[in-house]
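First, one chain by itself in C-alpha coordinates, the form predicted alone.
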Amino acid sequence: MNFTDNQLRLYLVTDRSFLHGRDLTDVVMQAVKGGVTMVQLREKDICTSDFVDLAQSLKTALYGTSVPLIINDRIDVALAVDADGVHIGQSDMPYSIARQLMGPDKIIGLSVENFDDIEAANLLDVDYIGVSPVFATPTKTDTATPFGLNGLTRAVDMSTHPTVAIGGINGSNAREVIETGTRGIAIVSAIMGANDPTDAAQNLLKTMNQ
(Lines of atoms letter the chains of each structure in order from A and count residues from 1; the text may use other names and numbers.)
(Lines give C-alpha, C1' and ligand atoms only; values in the text may rest on other atoms or scores of the structure.)
Protein backbone atom coordinates (compact mmCIF):
# COMPACT_ATOMS: atom_id res chain seq x y z
CA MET A 1 0.00 0.00 0.00
CA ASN A 2 1.39 3.40 -0.95
CA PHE A 3 1.48 5.69 2.06
CA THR A 4 0.25 9.27 1.86
CA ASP A 5 0.15 11.70 4.76
CA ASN A 6 -3.60 12.11 4.17
CA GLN A 7 -3.95 8.68 5.77
CA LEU A 8 -2.90 10.23 9.09
CA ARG A 9 -5.98 12.47 9.20
CA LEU A 10 -8.06 10.37 11.61
CA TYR A 11 -5.82 7.70 13.08
CA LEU A 12 -7.50 5.13 15.34
CA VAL A 13 -5.45 3.42 18.05
CA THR A 14 -7.20 0.41 19.53
CA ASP A 15 -7.73 -0.29 23.22
CA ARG A 16 -9.80 -3.32 24.18
CA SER A 17 -10.54 -1.90 27.64
CA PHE A 18 -13.22 0.27 26.02
CA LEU A 19 -15.01 -2.56 24.23
CA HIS A 20 -17.26 -3.72 27.12
CA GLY A 21 -18.00 -7.02 25.44
CA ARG A 22 -18.07 -5.75 21.87
CA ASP A 23 -15.96 -7.30 19.13
CA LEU A 24 -12.78 -5.37 18.35
CA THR A 25 -12.95 -5.86 14.61
CA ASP A 26 -16.61 -4.78 14.54
CA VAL A 27 -15.86 -1.58 16.45
CA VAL A 28 -12.89 -0.77 14.21
CA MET A 29 -14.89 -1.32 11.04
CA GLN A 30 -17.71 0.87 12.34
CA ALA A 31 -15.11 3.58 12.89
CA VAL A 32 -13.70 3.08 9.39
CA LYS A 33 -17.22 3.49 8.04
CA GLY A 34 -17.28 6.86 9.81
CA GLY A 35 -14.07 8.00 8.16
CA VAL A 36 -11.09 6.64 10.09
CA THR A 37 -8.09 6.75 7.75
CA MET A 38 -5.55 4.55 9.56
CA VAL A 39 -5.76 1.85 12.24
CA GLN A 40 -3.10 0.92 14.76
CA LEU A 41 -3.57 -2.32 16.65
CA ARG A 42 -2.08 -1.77 20.10
CA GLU A 43 -1.99 -4.69 22.50
CA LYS A 44 0.18 -4.69 25.60
CA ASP A 45 -1.39 -7.53 27.60
CA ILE A 46 -2.06 -10.34 25.17
CA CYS A 47 -0.23 -13.49 24.14
CA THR A 48 1.44 -13.58 20.75
CA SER A 49 -0.95 -16.10 19.21
CA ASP A 50 -3.99 -14.01 20.17
CA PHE A 51 -2.28 -10.85 18.91
CA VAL A 52 -1.66 -12.53 15.55
CA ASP A 53 -5.28 -13.71 15.38
CA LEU A 54 -6.57 -10.20 16.08
CA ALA A 55 -4.21 -8.69 13.53
CA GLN A 56 -5.25 -11.20 10.88
CA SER A 57 -8.93 -10.53 11.58
CA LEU A 58 -8.40 -6.79 11.18
CA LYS A 59 -6.31 -7.21 8.05
CA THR A 60 -9.00 -9.35 6.46
CA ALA A 61 -11.72 -6.86 7.43
CA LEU A 62 -9.73 -3.90 6.07
CA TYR A 63 -8.97 -5.61 2.76
CA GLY A 64 -10.23 -3.53 -0.12
CA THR A 65 -10.24 -0.29 1.85
CA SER A 66 -7.53 2.36 1.64
CA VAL A 67 -7.01 2.15 5.41
CA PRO A 68 -3.56 0.85 6.43
CA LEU A 69 -3.18 -1.58 9.31
CA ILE A 70 -0.31 -0.61 11.61
CA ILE A 71 0.92 -2.85 14.42
CA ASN A 72 2.16 -1.20 17.60
CA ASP A 73 5.67 -2.24 18.61
CA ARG A 74 5.49 -5.92 17.59
CA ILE A 75 7.41 -6.31 14.35
CA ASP A 76 7.05 -10.09 14.55
CA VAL A 77 3.25 -9.77 14.51
CA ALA A 78 3.38 -7.26 11.65
CA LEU A 79 5.51 -9.64 9.61
CA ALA A 80 3.33 -12.63 10.48
CA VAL A 81 0.21 -11.05 8.97
CA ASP A 82 1.95 -8.86 6.37
CA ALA A 83 0.56 -5.69 7.95
CA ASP A 84 1.04 -2.36 6.21
CA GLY A 85 3.48 -1.16 8.85
CA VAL A 86 4.52 -0.75 12.46
CA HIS A 87 4.61 2.04 15.00
CA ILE A 88 7.54 2.07 17.40
CA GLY A 89 8.36 4.10 20.49
CA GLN A 90 11.60 5.46 21.89
CA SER A 91 12.18 2.33 24.00
CA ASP A 92 11.23 -0.16 21.28
CA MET A 93 13.43 -1.72 18.62
CA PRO A 94 15.78 0.85 17.01
CA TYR A 95 14.41 2.30 13.80
CA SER A 96 17.31 1.12 11.63
CA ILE A 97 16.71 -2.50 12.61
CA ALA A 98 12.94 -2.14 12.26
CA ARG A 99 13.39 -0.83 8.72
CA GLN A 100 15.76 -3.64 7.85
CA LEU A 101 13.24 -6.22 9.05
CA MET A 102 10.14 -4.58 7.59
CA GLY A 103 11.65 -3.66 4.24
CA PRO A 104 11.59 -0.41 2.27
CA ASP A 105 7.92 -0.45 1.32
CA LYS A 106 6.28 -0.74 4.74
CA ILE A 107 5.07 2.19 6.82
CA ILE A 108 7.05 2.93 9.98
CA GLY A 109 5.92 5.55 12.47
CA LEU A 110 7.94 6.71 15.47
CA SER A 111 6.69 8.24 18.71
CA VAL A 112 8.48 11.37 19.91
CA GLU A 113 8.16 12.64 23.47
CA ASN A 114 10.25 15.81 23.39
CA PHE A 115 12.02 18.16 21.02
CA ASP A 116 15.30 16.23 21.18
CA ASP A 117 13.41 13.17 19.92
CA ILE A 118 12.13 15.22 16.98
CA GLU A 119 15.63 16.39 16.06
CA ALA A 120 16.83 12.78 16.16
CA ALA A 121 13.86 11.63 14.06
CA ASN A 122 14.70 14.25 11.43
CA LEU A 123 17.84 12.23 10.69
CA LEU A 124 15.77 9.10 9.97
CA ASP A 125 13.62 8.24 6.97
CA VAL A 126 10.56 7.35 9.06
CA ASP A 127 7.21 7.82 7.33
CA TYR A 128 5.67 9.90 10.13
CA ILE A 129 6.15 10.81 13.76
CA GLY A 130 3.57 10.58 16.53
CA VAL A 131 3.82 13.60 18.85
CA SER A 132 2.91 12.24 22.28
CA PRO A 133 1.25 13.27 24.44
CA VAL A 134 -0.40 16.52 23.41
CA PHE A 135 -2.59 16.54 26.51
CA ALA A 136 -2.63 14.36 29.61
CA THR A 137 -4.58 11.18 28.91
CA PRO A 138 -6.16 8.50 31.10
CA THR A 139 -5.41 5.75 28.56
CA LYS A 140 -1.65 5.97 29.05
CA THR A 141 -0.23 6.97 32.42
CA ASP A 142 3.49 6.47 31.74
CA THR A 143 3.81 9.33 29.27
CA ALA A 144 6.15 12.30 29.20
CA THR A 145 5.22 15.91 29.92
CA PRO A 146 2.40 16.98 27.55
CA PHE A 147 3.40 19.16 24.60
CA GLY A 148 0.26 21.29 24.75
CA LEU A 149 -0.92 23.22 21.69
CA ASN A 150 2.06 25.58 21.65
CA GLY A 151 4.48 22.69 21.93
CA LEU A 152 2.68 20.79 19.18
CA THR A 153 2.90 23.82 16.90
CA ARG A 154 6.64 23.96 17.52
CA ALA A 155 6.93 20.21 16.93
CA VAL A 156 5.14 20.47 13.59
CA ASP A 157 7.45 23.30 12.55
CA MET A 158 10.56 21.39 13.61
CA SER A 159 9.74 18.06 12.03
CA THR A 160 10.79 17.16 8.51
CA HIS A 161 8.22 14.34 8.61
CA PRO A 162 4.42 14.39 8.67
CA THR A 163 3.10 14.52 12.22
CA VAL A 164 0.15 12.93 13.95
CA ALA A 165 -0.87 14.20 17.38
CA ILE A 166 -1.91 11.81 20.14
CA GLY A 167 -2.93 12.08 23.77
CA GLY A 168 -6.13 13.43 25.27
CA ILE A 169 -7.65 14.46 21.94
CA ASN A 170 -11.43 14.43 21.53
CA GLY A 171 -14.25 16.43 20.00
CA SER A 172 -13.70 19.37 22.35
CA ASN A 173 -10.15 20.07 21.20
CA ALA A 174 -9.70 18.34 17.82
CA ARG A 175 -10.14 21.56 15.86
CA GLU A 176 -7.49 23.39 17.90
CA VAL A 177 -5.10 20.50 17.45
CA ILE A 178 -5.53 20.45 13.66
CA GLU A 179 -5.00 24.21 13.55
CA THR A 180 -1.41 23.65 14.72
CA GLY A 181 -0.65 22.25 11.27
CA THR A 182 -0.38 18.60 12.26
CA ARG A 183 -1.45 16.24 9.48
CA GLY A 184 -3.77 14.27 11.71
CA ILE A 185 -5.00 13.24 15.14
CA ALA A 186 -4.72 9.85 16.77
CA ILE A 187 -7.78 8.85 18.78
CA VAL A 188 -8.29 6.13 21.37
CA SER A 189 -11.14 6.54 23.86
CA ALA A 190 -13.21 9.10 21.90
CA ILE A 191 -13.86 6.40 19.29
CA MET A 192 -13.17 3.06 21.00
CA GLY A 193 -15.34 4.08 23.97
CA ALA A 194 -18.15 5.60 21.92
CA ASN A 195 -21.56 3.92 21.81
CA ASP A 196 -21.61 4.60 18.06
CA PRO A 197 -18.05 4.54 16.64
CA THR A 198 -19.28 5.50 13.17
CA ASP A 199 -20.98 8.61 14.48
CA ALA A 200 -18.00 9.44 16.70
CA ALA A 201 -15.59 9.31 13.76
CA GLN A 202 -17.90 11.38 11.56
CA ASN A 203 -18.30 14.04 14.24
CA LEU A 204 -14.55 14.28 14.80
CA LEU A 205 -13.97 14.83 11.08
CA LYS A 206 -16.71 17.47 10.98
CA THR A 207 -15.13 19.27 13.92
CA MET A 208 -11.69 19.14 12.29
CA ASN A 209 -13.05 20.50 9.01
CA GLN A 210 -15.03 23.40 10.44
The other form holds:
Protein chains: 2
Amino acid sequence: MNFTDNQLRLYLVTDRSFLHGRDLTDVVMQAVKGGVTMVQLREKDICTSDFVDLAQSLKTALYGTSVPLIINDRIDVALAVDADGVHIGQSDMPYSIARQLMGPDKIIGLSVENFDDIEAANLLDVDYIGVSPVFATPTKTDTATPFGLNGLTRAVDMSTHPTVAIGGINGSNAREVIETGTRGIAIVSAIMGANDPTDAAQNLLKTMNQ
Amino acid sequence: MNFTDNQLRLYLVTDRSFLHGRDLTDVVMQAVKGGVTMVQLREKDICTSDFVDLAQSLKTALYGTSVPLIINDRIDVALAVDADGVHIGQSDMPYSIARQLMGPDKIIGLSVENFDDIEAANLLDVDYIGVSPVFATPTKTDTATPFGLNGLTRAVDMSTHPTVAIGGINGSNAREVIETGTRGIAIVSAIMGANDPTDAAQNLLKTMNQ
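Having seen the form predicted alone, I'd like the form predicted in complex with another copy of the chain now, please.
Following is the full complex, with the preceding chain placed first.
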Protein backbone atom coordinates (compact mmCIF):
# COMPACT_ATOMS: atom_id res chain seq x y z
CA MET A 1 0.00 0.00 0.00
CA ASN A 2 1.29 3.45 -0.91
CA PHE A 3 1.45 5.70 2.09
CA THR A 4 0.53 9.35 1.81
CA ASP A 5 0.28 11.95 4.57
CA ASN A 6 -3.45 12.23 3.91
CA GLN A 7 -3.92 8.83 5.49
CA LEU A 8 -2.94 10.34 8.83
CA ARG A 9 -5.95 12.68 8.85
CA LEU A 10 -8.26 10.64 11.12
CA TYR A 11 -6.20 7.89 12.70
CA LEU A 12 -8.07 5.35 14.84
CA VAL A 13 -6.21 3.59 17.66
CA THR A 14 -8.07 0.58 19.02
CA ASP A 15 -8.82 -0.13 22.66
CA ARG A 16 -10.90 -3.16 23.52
CA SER A 17 -11.91 -1.73 26.89
CA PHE A 18 -14.44 0.44 25.03
CA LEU A 19 -16.08 -2.44 23.17
CA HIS A 20 -18.56 -3.53 25.87
CA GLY A 21 -19.21 -6.83 24.11
CA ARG A 22 -19.08 -5.53 20.54
CA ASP A 23 -16.70 -7.12 18.03
CA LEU A 24 -13.46 -5.19 17.51
CA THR A 25 -13.40 -5.60 13.74
CA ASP A 26 -17.08 -4.58 13.46
CA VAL A 27 -16.47 -1.37 15.42
CA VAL A 28 -13.36 -0.55 13.40
CA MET A 29 -15.14 -1.10 10.09
CA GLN A 30 -18.06 1.08 11.20
CA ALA A 31 -15.50 3.82 11.91
CA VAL A 32 -13.85 3.26 8.53
CA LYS A 33 -17.27 3.70 6.91
CA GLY A 34 -17.42 7.07 8.67
CA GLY A 35 -14.11 8.17 7.16
CA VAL A 36 -11.29 6.90 9.38
CA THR A 37 -8.13 7.01 7.26
CA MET A 38 -5.74 4.75 9.21
CA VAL A 39 -6.10 2.05 11.87
CA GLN A 40 -3.68 1.07 14.60
CA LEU A 41 -4.27 -2.17 16.49
CA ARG A 42 -3.01 -1.61 20.02
CA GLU A 43 -3.06 -4.50 22.50
CA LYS A 44 -1.14 -4.78 25.72
CA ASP A 45 -2.44 -7.75 27.73
CA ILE A 46 -3.14 -10.44 25.21
CA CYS A 47 -1.42 -13.65 24.16
CA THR A 48 0.40 -13.63 20.84
CA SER A 49 -2.00 -16.02 19.09
CA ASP A 50 -5.01 -13.84 19.98
CA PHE A 51 -3.10 -10.73 18.86
CA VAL A 52 -2.35 -12.40 15.51
CA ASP A 53 -6.00 -13.47 15.14
CA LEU A 54 -7.24 -9.91 15.75
CA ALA A 55 -4.67 -8.49 13.34
CA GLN A 56 -5.64 -11.03 10.68
CA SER A 57 -9.32 -10.23 11.11
CA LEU A 58 -8.65 -6.49 10.65
CA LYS A 59 -6.32 -7.14 7.73
CA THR A 60 -9.01 -9.17 5.95
CA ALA A 61 -11.72 -6.60 6.68
CA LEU A 62 -9.58 -3.67 5.49
CA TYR A 63 -8.52 -5.44 2.30
CA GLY A 64 -9.49 -3.38 -0.73
CA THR A 65 -9.79 -0.12 1.24
CA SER A 66 -7.11 2.57 1.24
CA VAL A 67 -6.88 2.38 5.04
CA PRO A 68 -3.51 1.07 6.26
CA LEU A 69 -3.34 -1.38 9.16
CA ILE A 70 -0.65 -0.49 11.68
CA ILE A 71 0.34 -2.77 14.58
CA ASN A 72 1.39 -1.21 17.88
CA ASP A 73 4.83 -2.33 19.11
CA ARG A 74 4.73 -5.97 18.00
CA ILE A 75 6.77 -6.42 14.85
CA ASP A 76 6.28 -10.20 15.03
CA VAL A 77 2.52 -9.71 14.77
CA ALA A 78 2.93 -7.18 11.94
CA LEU A 79 5.13 -9.60 10.01
CA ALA A 80 2.79 -12.51 10.72
CA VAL A 81 -0.15 -10.84 8.97
CA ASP A 82 1.87 -8.68 6.57
CA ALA A 83 0.40 -5.50 8.07
CA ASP A 84 1.11 -2.16 6.42
CA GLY A 85 3.30 -1.00 9.25
CA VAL A 86 4.07 -0.69 12.93
CA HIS A 87 3.85 2.07 15.46
CA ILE A 88 6.61 2.07 18.03
CA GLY A 89 7.04 4.00 21.25
CA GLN A 90 10.20 5.10 22.98
CA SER A 91 10.27 1.81 24.98
CA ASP A 92 9.56 -0.46 22.04
CA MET A 93 11.93 -1.92 19.46
CA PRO A 94 14.71 0.54 18.57
CA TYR A 95 13.86 2.22 15.26
CA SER A 96 16.87 0.97 13.30
CA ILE A 97 16.07 -2.67 14.13
CA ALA A 98 12.38 -2.11 13.46
CA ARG A 99 13.18 -0.75 9.99
CA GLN A 100 15.52 -3.62 9.27
CA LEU A 101 12.89 -6.21 10.26
CA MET A 102 9.97 -4.48 8.53
CA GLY A 103 11.81 -3.57 5.34
CA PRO A 104 12.01 -0.24 3.51
CA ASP A 105 8.44 -0.23 2.15
CA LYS A 106 6.46 -0.58 5.35
CA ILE A 107 5.11 2.34 7.37
CA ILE A 108 6.84 3.03 10.68
CA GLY A 109 5.47 5.61 13.08
CA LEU A 110 7.23 6.68 16.24
CA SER A 111 5.76 8.22 19.39
CA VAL A 112 7.51 11.31 20.68
CA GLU A 113 6.90 12.51 24.22
CA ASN A 114 9.01 15.67 24.31
CA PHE A 115 11.03 17.99 22.09
CA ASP A 116 14.24 15.98 22.50
CA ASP A 117 12.40 12.96 21.08
CA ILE A 118 11.37 15.08 18.08
CA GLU A 119 14.95 16.18 17.41
CA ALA A 120 16.06 12.56 17.61
CA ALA A 121 13.22 11.48 15.29
CA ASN A 122 14.28 14.09 12.74
CA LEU A 123 17.45 12.08 12.22
CA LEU A 124 15.48 8.91 11.36
CA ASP A 125 13.52 8.05 8.23
CA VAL A 126 10.29 7.35 10.12
CA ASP A 127 7.10 7.86 8.10
CA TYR A 128 5.36 9.95 10.73
CA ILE A 129 5.59 10.82 14.40
CA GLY A 130 2.82 10.57 16.98
CA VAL A 131 2.95 13.57 19.33
CA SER A 132 1.79 12.14 22.63
CA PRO A 133 -0.07 13.20 24.65
CA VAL A 134 -1.58 16.47 23.50
CA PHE A 135 -3.99 16.54 26.43
CA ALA A 136 -4.17 14.44 29.58
CA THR A 137 -6.05 11.23 28.86
CA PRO A 138 -7.58 8.36 30.81
CA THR A 139 -6.83 5.77 28.08
CA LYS A 140 -3.08 5.70 28.65
CA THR A 141 -1.74 5.97 32.15
CA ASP A 142 1.99 5.79 31.41
CA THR A 143 2.18 8.99 29.42
CA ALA A 144 4.43 12.00 29.78
CA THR A 145 3.48 15.62 30.42
CA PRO A 146 0.89 16.79 27.86
CA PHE A 147 2.16 19.01 25.03
CA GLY A 148 -0.93 21.24 25.02
CA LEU A 149 -1.91 23.20 21.93
CA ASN A 150 1.09 25.53 22.07
CA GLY A 151 3.46 22.59 22.53
CA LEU A 152 1.83 20.77 19.63
CA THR A 153 2.24 23.82 17.40
CA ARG A 154 5.93 23.93 18.29
CA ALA A 155 6.23 20.15 17.72
CA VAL A 156 4.66 20.44 14.27
CA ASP A 157 7.06 23.26 13.35
CA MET A 158 10.06 21.39 14.67
CA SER A 159 9.36 18.01 13.06
CA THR A 160 10.64 17.21 9.60
CA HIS A 161 8.10 14.35 9.51
CA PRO A 162 4.32 14.56 9.26
CA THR A 163 2.73 14.54 12.71
CA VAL A 164 -0.30 12.90 14.24
CA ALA A 165 -1.56 14.36 17.49
CA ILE A 166 -2.81 11.90 20.11
CA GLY A 167 -4.20 12.04 23.61
CA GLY A 168 -7.52 13.41 24.82
CA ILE A 169 -8.71 14.54 21.39
CA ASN A 170 -12.46 14.54 20.71
CA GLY A 171 -15.16 16.55 18.97
CA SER A 172 -14.80 19.46 21.40
CA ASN A 173 -11.14 20.14 20.60
CA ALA A 174 -10.45 18.48 17.20
CA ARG A 175 -10.82 21.79 15.38
CA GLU A 176 -8.20 23.63 17.43
CA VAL A 177 -5.87 20.63 17.31
CA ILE A 178 -5.94 20.47 13.50
CA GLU A 179 -5.40 24.25 13.38
CA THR A 180 -1.93 23.73 14.88
CA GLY A 181 -0.93 22.38 11.46
CA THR A 182 -0.71 18.73 12.52
CA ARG A 183 -1.34 16.43 9.56
CA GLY A 184 -3.74 14.29 11.51
CA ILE A 185 -5.36 13.44 14.79
CA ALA A 186 -5.43 10.06 16.49
CA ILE A 187 -8.57 9.06 18.30
CA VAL A 188 -9.21 6.31 20.82
CA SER A 189 -12.25 6.69 23.09
CA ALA A 190 -14.14 9.31 21.04
CA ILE A 191 -14.62 6.65 18.34
CA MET A 192 -14.10 3.28 20.07
CA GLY A 193 -16.46 4.30 22.86
CA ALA A 194 -19.12 5.88 20.63
CA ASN A 195 -22.50 4.19 20.28
CA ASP A 196 -22.29 4.91 16.55
CA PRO A 197 -18.65 4.82 15.40
CA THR A 198 -19.63 5.79 11.84
CA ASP A 199 -21.36 8.90 13.08
CA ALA A 200 -18.52 9.71 15.45
CA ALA A 201 -15.92 9.54 12.67
CA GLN A 202 -18.07 11.59 10.29
CA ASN A 203 -18.66 14.27 12.91
CA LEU A 204 -14.97 14.48 13.76
CA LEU A 205 -14.09 14.97 10.09
CA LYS A 206 -16.83 17.56 9.73
CA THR A 207 -15.47 19.45 12.74
CA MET A 208 -11.92 19.28 11.38
CA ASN A 209 -13.00 20.52 7.95
CA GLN A 210 -15.12 23.43 9.16
CA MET B 1 24.74 -22.81 15.26
CA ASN B 2 24.21 -26.51 14.58
CA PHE B 3 21.54 -27.94 16.83
CA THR B 4 21.89 -31.41 18.29
CA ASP B 5 19.67 -33.18 20.78
CA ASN B 6 22.52 -33.17 23.29
CA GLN B 7 22.01 -29.45 23.74
CA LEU B 8 18.67 -30.18 25.38
CA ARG B 9 20.31 -32.06 28.28
CA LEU B 10 20.30 -29.27 30.88
CA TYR B 11 18.10 -26.48 29.60
CA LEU B 12 17.97 -23.29 31.66
CA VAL B 13 14.85 -21.13 31.50
CA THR B 14 15.36 -17.67 33.00
CA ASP B 15 13.13 -15.99 35.56
CA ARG B 16 14.19 -12.61 36.90
CA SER B 17 12.10 -13.04 40.04
CA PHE B 18 14.87 -15.28 41.38
CA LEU B 19 17.68 -12.78 40.81
CA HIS B 20 17.35 -10.76 44.03
CA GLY B 21 19.46 -7.97 42.65
CA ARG B 22 21.96 -10.10 40.73
CA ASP B 23 22.53 -9.48 37.03
CA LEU B 24 20.63 -11.85 34.74
CA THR B 25 23.50 -12.41 32.33
CA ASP B 26 25.94 -13.02 35.21
CA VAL B 27 23.70 -15.69 36.73
CA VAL B 28 23.14 -17.36 33.35
CA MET B 29 26.87 -17.42 32.58
CA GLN B 30 27.63 -18.91 36.01
CA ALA B 31 25.14 -21.65 35.18
CA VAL B 32 26.71 -22.16 31.75
CA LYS B 33 30.06 -22.57 33.48
CA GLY B 34 28.43 -25.37 35.48
CA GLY B 35 27.34 -27.19 32.35
CA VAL B 36 24.00 -25.75 31.22
CA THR B 37 23.57 -26.77 27.57
CA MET B 38 20.85 -24.37 26.36
CA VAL B 39 19.36 -21.08 27.56
CA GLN B 40 15.85 -19.75 27.11
CA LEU B 41 15.17 -16.11 27.89
CA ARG B 42 11.63 -15.90 29.19
CA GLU B 43 10.11 -12.52 30.00
CA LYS B 44 6.48 -11.68 30.40
CA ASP B 45 6.12 -8.18 31.87
CA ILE B 46 8.82 -6.13 30.21
CA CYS B 47 8.87 -3.51 27.48
CA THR B 48 10.23 -4.56 24.10
CA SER B 49 13.37 -2.43 24.28
CA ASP B 50 14.37 -3.94 27.65
CA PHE B 51 13.64 -7.44 26.29
CA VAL B 52 15.90 -6.75 23.30
CA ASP B 53 18.64 -5.38 25.58
CA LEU B 54 18.56 -8.51 27.78
CA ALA B 55 18.58 -10.76 24.73
CA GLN B 56 21.51 -8.87 23.23
CA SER B 57 23.44 -9.10 26.49
CA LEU B 58 22.93 -12.88 26.64
CA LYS B 59 23.74 -13.27 22.94
CA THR B 60 27.05 -11.44 23.42
CA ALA B 61 27.92 -13.41 26.55
CA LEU B 62 27.11 -16.77 24.94
CA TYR B 63 29.07 -15.97 21.78
CA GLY B 64 31.75 -18.59 21.23
CA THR B 65 30.06 -21.21 23.43
CA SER B 66 28.02 -24.12 22.08
CA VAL B 67 25.02 -23.00 24.13
CA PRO B 68 22.10 -21.85 21.98
CA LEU B 69 20.07 -18.79 22.98
CA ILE B 70 16.33 -19.34 22.66
CA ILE B 71 13.76 -16.56 23.09
CA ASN B 72 10.40 -17.36 24.66
CA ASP B 73 7.40 -16.39 22.52
CA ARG B 74 8.73 -13.13 21.02
CA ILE B 75 9.87 -13.74 17.45
CA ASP B 76 10.49 -10.01 16.99
CA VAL B 77 13.04 -10.09 19.81
CA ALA B 78 14.62 -13.28 18.45
CA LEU B 79 14.97 -11.68 15.00
CA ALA B 80 16.27 -8.43 16.49
CA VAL B 81 19.30 -10.14 18.08
CA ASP B 82 19.58 -13.04 15.65
CA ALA B 83 18.98 -15.55 18.45
CA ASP B 84 19.40 -19.26 17.76
CA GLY B 85 15.70 -19.93 18.08
CA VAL B 86 12.37 -19.40 19.77
CA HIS B 87 10.27 -21.41 22.16
CA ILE B 88 6.55 -21.09 21.59
CA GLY B 89 3.60 -22.19 23.68
CA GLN B 90 0.13 -23.18 22.60
CA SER B 91 -1.05 -19.55 22.94
CA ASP B 92 1.92 -18.00 21.15
CA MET B 93 2.56 -17.52 17.44
CA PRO B 94 1.14 -20.45 15.40
CA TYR B 95 4.00 -22.76 14.48
CA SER B 96 3.72 -22.41 10.70
CA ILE B 97 4.02 -18.63 10.90
CA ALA B 98 6.84 -18.90 13.43
CA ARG B 99 8.79 -21.17 11.08
CA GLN B 100 8.18 -18.85 8.15
CA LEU B 101 9.43 -15.81 10.09
CA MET B 102 12.41 -17.57 11.70
CA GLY B 103 13.54 -19.44 8.61
CA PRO B 104 14.41 -23.13 8.20
CA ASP B 105 17.72 -23.06 10.10
CA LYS B 106 16.59 -21.67 13.45
CA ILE B 107 15.58 -23.82 16.41
CA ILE B 108 11.88 -23.86 17.25
CA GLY B 109 10.64 -25.58 20.39
CA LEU B 110 6.97 -26.04 21.20
CA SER B 111 5.34 -26.55 24.59
CA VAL B 112 2.87 -29.42 24.82
CA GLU B 113 0.43 -29.63 27.70
CA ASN B 114 -1.37 -32.88 26.93
CA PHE B 115 -1.24 -35.91 24.63
CA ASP B 116 -3.38 -34.26 21.95
CA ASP B 117 -0.76 -31.49 21.75
CA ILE B 118 1.93 -34.13 21.25
CA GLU B 119 0.03 -35.81 18.40
CA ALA B 120 -0.41 -32.40 16.77
CA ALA B 121 3.30 -31.58 17.27
CA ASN B 122 4.25 -34.87 15.60
CA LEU B 123 2.85 -33.43 12.36
CA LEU B 124 5.15 -30.37 12.56
CA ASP B 125 8.87 -30.09 11.96
CA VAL B 126 9.58 -28.56 15.36
CA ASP B 127 13.09 -29.18 16.70
CA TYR B 128 11.96 -30.31 20.14
CA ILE B 129 8.92 -30.28 22.38
CA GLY B 130 8.76 -29.08 25.96
CA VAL B 131 6.55 -31.39 28.03
CA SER B 132 4.95 -29.05 30.54
CA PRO B 133 4.47 -29.35 33.42
CA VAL B 134 5.93 -32.61 34.70
CA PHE B 135 5.24 -31.65 38.30
CA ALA B 136 3.19 -28.84 39.80
CA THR B 137 5.33 -25.71 40.00
CA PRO B 138 5.17 -22.31 41.61
CA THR B 139 7.07 -20.58 38.77
CA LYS B 140 4.25 -20.79 36.23
CA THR B 141 0.69 -20.36 37.40
CA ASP B 142 -1.11 -20.80 34.08
CA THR B 143 -0.08 -24.39 33.52
CA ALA B 144 -2.16 -27.45 32.77
CA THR B 145 -2.47 -30.69 34.78
CA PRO B 146 1.00 -32.12 35.51
CA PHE B 147 2.07 -35.12 33.41
CA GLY B 148 3.80 -36.88 36.30
CA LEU B 149 6.55 -39.42 35.67
CA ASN B 150 4.24 -41.97 34.04
CA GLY B 151 2.72 -39.33 31.82
CA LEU B 152 6.17 -38.09 30.85
CA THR B 153 7.26 -41.64 29.96
CA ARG B 154 4.21 -41.96 27.71
CA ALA B 155 4.90 -38.50 26.21
CA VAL B 156 8.49 -39.45 25.40
CA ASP B 157 7.33 -42.67 23.73
CA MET B 158 4.62 -40.91 21.76
CA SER B 159 6.69 -37.97 20.50
CA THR B 160 8.59 -38.20 17.23
CA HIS B 161 10.63 -35.18 18.40
CA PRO B 162 13.19 -34.98 21.19
CA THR B 163 11.61 -33.94 24.45
CA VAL B 164 12.56 -31.61 27.27
CA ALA B 165 10.73 -32.07 30.56
CA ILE B 166 9.82 -28.90 32.45
CA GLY B 167 8.03 -28.02 35.65
CA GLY B 168 9.08 -28.63 39.25
CA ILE B 169 12.32 -30.42 38.37
CA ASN B 170 15.23 -30.13 40.81
CA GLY B 171 18.04 -32.19 42.32
CA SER B 172 15.64 -34.42 44.21
CA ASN B 173 13.81 -35.70 41.15
CA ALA B 174 16.14 -35.05 38.17
CA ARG B 175 17.38 -38.64 38.17
CA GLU B 176 13.93 -40.21 37.87
CA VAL B 177 12.89 -37.62 35.28
CA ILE B 178 15.83 -38.40 33.01
CA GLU B 179 15.15 -42.14 33.44
CA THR B 180 11.85 -41.68 31.58
CA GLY B 181 13.96 -41.33 28.45
CA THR B 182 13.46 -37.60 28.00
CA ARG B 183 16.37 -36.05 26.14
CA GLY B 184 16.69 -33.22 28.58
CA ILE B 185 15.32 -31.40 31.56
CA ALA B 186 14.48 -27.73 31.81
CA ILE B 187 15.23 -25.93 35.04
CA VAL B 188 14.05 -22.59 36.35
CA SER B 189 14.22 -22.03 40.11
CA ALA B 190 16.70 -24.83 40.98
CA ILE B 191 19.35 -22.89 39.06
CA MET B 192 18.09 -19.28 38.85
CA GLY B 193 17.35 -19.29 42.59
CA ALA B 194 20.57 -21.05 43.66
CA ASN B 195 23.18 -19.09 45.59
CA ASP B 196 25.80 -20.74 43.39
CA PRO B 197 24.35 -21.38 39.91
CA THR B 198 27.59 -23.08 38.75
CA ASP B 199 27.39 -25.56 41.58
CA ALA B 200 23.66 -26.08 41.06
CA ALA B 201 24.15 -26.92 37.38
CA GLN B 202 27.08 -29.22 38.09
CA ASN B 203 25.15 -31.08 40.77
CA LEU B 204 22.12 -31.51 38.54
CA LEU B 205 24.28 -32.99 35.78
CA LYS B 206 26.00 -35.25 38.29
CA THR B 207 22.64 -36.49 39.54
CA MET B 208 21.42 -37.08 35.98
CA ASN B 209 24.56 -39.01 35.02
CA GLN B 210 24.67 -41.24 38.09
